[in-house]
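Shown next as structure tokens: one chain only, the form predicted on its own.
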Amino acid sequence: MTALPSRKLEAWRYTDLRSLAAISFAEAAPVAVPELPDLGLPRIVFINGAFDPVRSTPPDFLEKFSRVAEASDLPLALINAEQAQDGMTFSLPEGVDAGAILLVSYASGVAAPVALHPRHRITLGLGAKLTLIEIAMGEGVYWHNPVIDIALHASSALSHYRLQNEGQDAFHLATIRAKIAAGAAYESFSLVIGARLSRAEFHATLLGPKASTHLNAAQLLRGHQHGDFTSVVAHDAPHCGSRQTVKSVLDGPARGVFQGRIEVARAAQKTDGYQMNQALLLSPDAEMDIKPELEIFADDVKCSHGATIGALDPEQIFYLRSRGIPEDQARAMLIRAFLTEALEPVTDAAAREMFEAAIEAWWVGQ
């Protein structure tokens, strides 16, 4: 098997996988499965990396999983290709609006650690539209290493909402690769709550004029959790736009990472690229590492990045307390206000409700 990446690689400078490498993984066995999220949508369910037809109510356009040869410089994608299990593959024909579907992955490493390597492929034809709501959850020690390959033809639109709520002893290392044609749009929002160590790695390539992508996320981490959001957006065509907004709330000795890279090719004139990372540290032991990058070869572009790291404003807390609000409630109000802005890109009602419930559960669980 391809070796796990080490911190000697610049892209993995802030995330150490030695604790993962020390684990021996067993073959997945049948497990007891709790009640899974429904949301009233067509649902595709994977249990310990295998498609579950009994719990699934898939849409008509779901196709049989098939292996493909992998040529990649991404080590986790190569490991996925070597170890690939099941996955969903579907293509939307030209002009079809498929509405929303739900993808649920449940893993159990309670009896013995297991490793899951699902491979999903999504293709949207000319002008097609789809909303994908993805939930990852489980318990025990396991490694979830999904890869999602996305191909958006001209004028198509994919809204991709991800809730990473893995078990607290799990490892979640996801790779999402999107090829975006002229006039197409890839909108993504990830809420990171679970896993001992997690990383979401996005690679978006804007291939035609007026293609766009928004890669947004919120990380809520506490204790010894480690959350890494890494993105590479390649502008290969003119008149394209990209936005990346990531917010992190870190408590205790939790550690967050944001690595955002914008690459602008010589032909990509009139590029509009933007990155923003904001972190709220609730503990003096919390840590946030931020590395924005711009690589620009065109001369008529608008690209910028920004970052803020800080604690709750004591003056704002004092103001709320002076109005009769207890300190715990005052802190909660300020944190939720910080996160409300992060949820603004989520326009699907079912996804928005899911994220708000997950944030509320995280806060109550403090």
Given for the second form:
Amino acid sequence: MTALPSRKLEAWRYTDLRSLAAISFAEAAPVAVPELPDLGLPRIVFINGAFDPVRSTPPDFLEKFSRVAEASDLPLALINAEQAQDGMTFSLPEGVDAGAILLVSYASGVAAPVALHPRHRITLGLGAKLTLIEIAMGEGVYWHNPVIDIALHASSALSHYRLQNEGQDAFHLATIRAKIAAGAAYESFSLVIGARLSRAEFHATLLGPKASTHLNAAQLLRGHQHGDFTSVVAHDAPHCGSRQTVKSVLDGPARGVFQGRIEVARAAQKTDGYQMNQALLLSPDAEMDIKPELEIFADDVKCSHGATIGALDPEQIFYLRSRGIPEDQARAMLIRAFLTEALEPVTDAAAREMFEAAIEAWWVGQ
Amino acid sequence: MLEIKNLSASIGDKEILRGVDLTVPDGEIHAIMGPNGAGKSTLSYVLSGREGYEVTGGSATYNGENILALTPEARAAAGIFLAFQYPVELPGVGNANFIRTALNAVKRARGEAELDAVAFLKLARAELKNLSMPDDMLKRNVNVGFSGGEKKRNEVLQMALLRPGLAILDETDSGLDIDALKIVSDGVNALRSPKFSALVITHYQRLLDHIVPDRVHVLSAGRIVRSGGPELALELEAHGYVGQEAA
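Structure of the form predicted in complex with the partner chain, given the form predicted on its own:
Let us now look at the entire complex, which starts with that chain.
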């Protein structure tokens, strides 16, 4: 197996995988599975990385899994390619609007630690439309290492909503790659709540004029959780837009990482890029590492980025309390308000409801 | 009734209030005037429970209850309202949601029935109309992008809806043009009743043309150094605060 990346690699400087490397994984055995969410949508279920036909109500256009060679040198994607046994392959023909579908991954490492390396592929034909809601969950010690390859043909649109709600002893390392053709739109929002250590690494490539992407996320972490959101947006064509709002709320000794690179090629004139990263530290022990990078080779572009790290504002808390709102409720209101901006582009009602319920549950679990 | 006796308070090592004595009976409006640095804002913050102020002596009771021992939210539930000199912006928090949450928190603390969104909006719109304020004030984020005058009007709107027994207005007139001043004053005057009292903290006499106080007190160097009727405000306007300390 390809070795796990070490912190000597610049891209892995802030996320240490030695605790993962120390675990020996067993073959996945049959496990007891709890009731899984369905959100009233066509559902594709993977249990310990294998497609589960019993729990799935597969939508049309689902295809058989087949292995593909890994073209990149990303260590986690290489490991996935070596190990992948299964995954969702979904191809929408030209002009089809498939509505929303749900992809649920459940893993159990309760009996013995397991590792799962699913490889999902989503292709949208010319003008096709899809909303993909993804939920990752489980219990015990396991390593979920999905690769999601997305190909969006011209003028197609994918809304991709991820709820990473893995078990508290889990490792979640996801690689999401989107190739976005002219006029196509890739909109994504991720809510990171679970896992002991997680990283979601997005690579969005804007290949044709007027392609666009939103890569938004919120991380809510507490205790000894570590959450890393890494993204590379490549503007390879003119007149493309990318927007990112990533928010982290960290409590206890939790640690958050944001690495965001925007690459603007020489040909990508009239690029409109925006990146905002903000972290709210609820405890003096929390830590946030932010590394924005802009690499611009074109001369007529608009690219802005900003990063802030702060605590809840005592003035704001006092203002709310002076109006009769108890301190706990005041803090909850301000944290929700902080997250609002990242959630804004989530227009799908089912996804929005799911995220709001998960945020509420996180708060109650406080 | 608000009763303040020999109240002393400090921020860090700095003593700001040095034995304030003040009684505001129900139904009365009292003005507190004084030069910069006299302790006017400190008094309002100590009464509303802001952190960072240490009470070093004396007492403050409202309707017989020791308010200094209460959390800020409990003081609000007891009927005390502070109109801020600099109202705080809350990005991402809708104004309607904010005021309804506050109103329901106060109602819950008092054992009253809470209002649902529809009932609240009806009440809030009626109040906006009374105060000649536009409806969109409820839709915006709390004080975000509000002009100085709009922020103060929003304070008055909250006060009108929360119906406090005691309002403390901390330099509510600062930064107001004459129209806004009138709206704010009308809002306070509309609450006048035998059950309502107010402490109006101001630097200038002009607010007191609109909110006519029953009593005027001069706070200087952390003490009330003079008290009188509304005419005292006019005298101060004419002659300034110089010499008040010695009086």
